[in-house]
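First comes one chain, alone, set out as structure tokens in the form predicted alone.
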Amino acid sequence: MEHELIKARLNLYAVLKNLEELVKYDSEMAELSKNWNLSIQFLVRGGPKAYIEFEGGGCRVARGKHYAPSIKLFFLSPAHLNRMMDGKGNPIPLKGFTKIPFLTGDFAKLTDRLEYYLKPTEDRLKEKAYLELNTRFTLNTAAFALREIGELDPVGKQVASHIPDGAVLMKILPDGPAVNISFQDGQIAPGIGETSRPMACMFMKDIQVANDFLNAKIDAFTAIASGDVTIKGQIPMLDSLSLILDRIPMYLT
């Protein structure tokens, strides 16, 4: 049960978070969603709550409840949500019955496109545009997964409890993308973009190196020894972060 709960939180809070950037960086999806003005609430019994809001050509994915969602989707359990995310189940609509064609049509195109970027093949990764977005989304997913693993996973909780207060920056050179993870009083707060005065930094040489590194095609020791990955600041924070990141594949494959 705990496994399903962690996976459900990762699906809602880390995987779907990439929809925000999908509508920014994929021109086809930007065109598709530019006139959308609605919100979708996800409610999971005994599990997480989150919503997706489309407005003004942008997208926002947030924790908790939306004040006035256009569509409400209910799930009987975390496992029910996970089955839907795996394409093996359907939600129970509580509100927005007239918008079901939107969910099964245009919105499904958006989520299918996200899945396309998150499930790479060697041939797809040969395309520069695909490589860039797959790497961006992989980095984002890792950053936002850290909070859930650090709060719920037994090993992740133990490791996170020893990380001192401060921020970690993970950036792909020369100009990003980047993510930051802040630790404060036992709380973990991930964010997209850089942060001022990080206590520890990890710089990846370029998009290709980052993709290989984030997908464990090169190990950390080799990457650091070769200079493809540079680390600075409070190195123990990065060591702890790596231990938590190593737990993600247990829940997301």
The other form holds:
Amino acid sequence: MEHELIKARLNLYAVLKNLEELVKYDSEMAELSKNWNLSIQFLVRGGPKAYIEFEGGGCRVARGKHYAPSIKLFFLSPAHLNRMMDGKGNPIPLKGFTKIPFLTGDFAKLTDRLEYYLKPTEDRLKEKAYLELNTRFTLNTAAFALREIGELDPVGKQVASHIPDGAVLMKILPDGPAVNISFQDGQIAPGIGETSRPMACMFMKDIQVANDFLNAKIDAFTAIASGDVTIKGQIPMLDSLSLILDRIPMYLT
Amino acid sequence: METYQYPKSQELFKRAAGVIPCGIYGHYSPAPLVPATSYPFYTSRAEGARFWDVDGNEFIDYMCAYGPMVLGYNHPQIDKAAMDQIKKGNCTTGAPGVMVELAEYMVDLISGVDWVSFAKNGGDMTNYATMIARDATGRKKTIMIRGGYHGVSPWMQAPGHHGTMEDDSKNIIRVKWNNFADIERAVDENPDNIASFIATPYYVPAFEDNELPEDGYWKKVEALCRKKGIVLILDDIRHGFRLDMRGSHRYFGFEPDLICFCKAIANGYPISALMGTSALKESTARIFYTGSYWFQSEPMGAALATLKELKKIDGPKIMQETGKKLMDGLVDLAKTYGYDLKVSGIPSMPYLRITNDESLMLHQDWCAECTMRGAYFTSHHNWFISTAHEDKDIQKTLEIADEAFKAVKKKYGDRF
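Switch over from the form predicted alone to the form predicted together with the partner chain, please.
Now the complete complex, all chains and molecules, led by this one.
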């Protein structure tokens, strides 16, 4: 049960979060969604709530309830949501019945595109544009998953409880993408982009190194020693963060 | 002053990474050296307080192989004692006679203990000590200090680390250092179920200031252990013979039941020792605990010679005086650049941190700049001083540190 709940939170708060950048960086998806003006509320009994809002060509994925969602999708349990995310189940629509064609049509194209970027193959990774987006989304997913694992997974929670206050910056050189994770009074707050005064930093030399590193194709110790990945600052924060991130595959494959 | 480059170290590392998991593992991993590329990875030779890397760069060594080097590398007297044993037969059927000689010497040397067992590494002995405590008390649980390091057995590692299971820590209770109430609470919450309390003489975490025991801390711990029948284990692996030749418990004035030694015991030859009181001798004898190389005569000969030499010259006093000289010089130098260099721990194994930047990045840069000029400084771990560090080494180190302060000042300006 706990496993399904964590997976559901990861799906809503970390995986779907990537829709925000998908419509920004994939020109086809930007074109597809540029005139969308609606919101989709996800409600999971005994689980997380989140909504996706499309407006003015942009997309926002947020925790909690939307004030006036166009569509409401209900799930009987976290496992129900997870089945849908795995393509093996359907939600129960509570509102927006007229928009069901949108969900099964254009919106499905968007989520299929996200799935395409999140499920790399060796061939796909040979394309520069694909590599860049896969890496960006993997980095974002890691940052946003960290909060969920650090708050709910029993071991992750224990590890997170010892992380001192401050922000961690993870950046792909030379110009990003970057994510930051802030730890403050036991709260974990991930964000996309840089942070001005990080307590610890991890710099990945380039997109290829970042992709290999984030997908565990090279081990962290070797990457650091060879200079492909540079760490500095409060290294114990990065050690703890790494222990939490290493638990993601227990929930998301 | 030119700064060092490490092409051969990197080249060797690349080869290593192909055939050795993570290239260089454990506490020798370059990962906590920040940035790793400012440090040498491989040594070609060493002498006295210095070593040379595979690129031919010369370093004054303030890590001393993370503690084992205490009298200087290639110490002729110690190496001869080791070689004498090798010539007689190093790893033979039947225990070597020198083992008894070493045992008698150590029982005389170390205060408050009656017997000794030998192994190879510190972790062999911390593990053994907890087993003895469990056998002697019939209890399950061990109290240790949160952030304390006693080796790499699963129970010693914090939860979440790879290769460990939650059950490995089931009988471990972690408490805060210098917080006696925390220990009392753990004991009260587990009546008649605490087998042992294990800690180092003072707190030596990585990346943090080291902390000496508060006044009366150890006496209170000792009294509680006696009252509750808890075995008091002193992990003197890192501190041993750098604070007091009679054991670090004499430095802080308390009496443990079991003491673990390693590192400085044999000037780099592989041996560890567990010492204890007569009350625990029978339990110790009952436990089957051994290793293929635990009866090697070579490190025993080296240990005997090392301990005798350290005692003769009062090694701990020399190392503390040398360490103080270096620390005073570095702190004064730092001030001239507007930096507050904080020294914690005992000067023979000091931990340093420039407090102007709490993220440690400024301090890491300074240590890296020193290393690239020939003073091997780590930024994450306490340093080690040996009796081989001479005034000329200290002088040279201060010159290097001055250059390094200039370099970081240039980089950061008045930001800190």
